[in-house]
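A single chain, nothing else alongside it, follows as structure tokens in the form predicted alone.
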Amino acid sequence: MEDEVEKRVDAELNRRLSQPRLKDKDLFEVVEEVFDRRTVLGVMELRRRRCIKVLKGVVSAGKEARVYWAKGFSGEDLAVKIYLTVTAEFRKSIWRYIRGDPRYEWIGKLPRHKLMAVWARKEFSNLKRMYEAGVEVPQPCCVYQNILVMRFIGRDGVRAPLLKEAVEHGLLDTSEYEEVFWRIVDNVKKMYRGAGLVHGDLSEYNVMLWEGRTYIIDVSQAVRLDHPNAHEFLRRDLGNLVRFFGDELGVSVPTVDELIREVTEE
């Protein structure tokens, strides 16, 4: 059965890059070896549905994702995050964030592509909720199989610095940090109250600053306030930001307590 399946794949792939309209120059300004025959179709199924409109280069790399800069077809900048790997340490990780909720927890045992497009599902509903709470994160646009489509944060293909990078390279003022970390503290807050949902691995490493904005980024294992762990991930995301903007960066922040019951009203 999986040999027929794999067949009529080649078949309808071959169908569509034997179409003049569709040839690979057409839409792929970069191909990687990387890209599967299913990849293939998903991007090219997206450019039918007219989501997109040319796939560009890299942007960033990851052991199970990456992500390129697009156009679509009003001229727009896209980012287009494709889920191209499970490691088995992505299947481990993962359970932390599906076990006890009941959404999720049976994609585990899903064979990899199947994983992938349920994982990138679920990044494309938490984007949807936290974008309609207020929360400063990509629009999300639309998600095909493995993969994701948002608003592109940056500029001709160049992505907006991580909050960490900013720091590094010295393109905050330290006069803004503690401006910059209340913004985060909003974002979590509307996350909590707006969208009902745990953000679950927030660091300065998933925050982009771009045009006076904190964009949260990476939002795929993010979890419902019903999940048990839920305010397990809250306390530790708030750690994080205590840590950076308290330990490391020298701004006087709130103890962890106190923002827990800023963002819960406890």
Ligand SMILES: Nc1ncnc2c1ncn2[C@@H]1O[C@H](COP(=O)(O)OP(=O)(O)O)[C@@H](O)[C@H]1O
Given for the second form:
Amino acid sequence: MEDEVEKRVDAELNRRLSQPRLKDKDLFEVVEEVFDRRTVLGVMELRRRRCIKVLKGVVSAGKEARVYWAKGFSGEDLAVKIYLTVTAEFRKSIWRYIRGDPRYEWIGKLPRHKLMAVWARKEFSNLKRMYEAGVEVPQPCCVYQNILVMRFIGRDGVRAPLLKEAVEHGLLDTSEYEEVFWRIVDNVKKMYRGAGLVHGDLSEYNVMLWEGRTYIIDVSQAVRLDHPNAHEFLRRDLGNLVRFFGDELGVSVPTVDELIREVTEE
Ligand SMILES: Nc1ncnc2c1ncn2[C@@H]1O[C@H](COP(=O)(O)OP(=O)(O)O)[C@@H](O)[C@H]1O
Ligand SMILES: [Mg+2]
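Switch over from the form predicted alone to the form predicted together with the named molecule, please.
Whole complex next, starting from this chain.
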């Protein structure tokens, strides 16, 4: 039965993909061999919904997801994160985060493309909760299957630097380190108290610096406070900040325990 449905979906995808408008250069300025048929159709659907006007270029090619720069119908810059593969590592980490999260217990053994869709939707809903709680995150726009659309952090297709890069390339004055540190802690606090979420993969690689703000990105794995590992993840996130700012940059920072109290207590 499932197979029959799959076959029919495939046939429909093939039919639609053979239509000329797919070769539409208006939509795909980047030629992407890495896109499967579902993804191509997904991007088309997002244009039909007037979420993406044109896909401009690759910003980042990670292990599981690629991020593209795109334009919206009002000329706004967008970042389009497309989940394309499921590595064994990814599956393992998904389980680590999902196990015990009551919102995602039903997932079970989903096929690859469904798992990626769940993951994209999870990232979208986490972004939304954080954005609404006033956390500095890219504003989420829309999500469809394995494709997540958010506001682009940067300008004209040039993304903002990651915290790690800003320090390495001397884009930050050492006198600014402490302020940046506390700004990130403040975001972690808002994430915890306002959104009821713990990031779970916070590091100098998942913070972008732009226009004086510290944008937290890559929130797919964030967990709710009632997740059994929430506290452990919070400790690790704050530990990463202490390691980077304290040990590596020599900023005088509190201990992890002090920071945990700062974030979680009134
Ligand atoms: N909203 C955004 N605007 C601009 N660039 C982004 C945005 N989101 C992600 N990026 C870029 O894409 C990279 C990968 O995104 P991320 O969400 O961290 O995925 P992953 O690390 O899982 O591949 C980031 O390091 C950053 O350079
Ligand atoms: Mg990342």
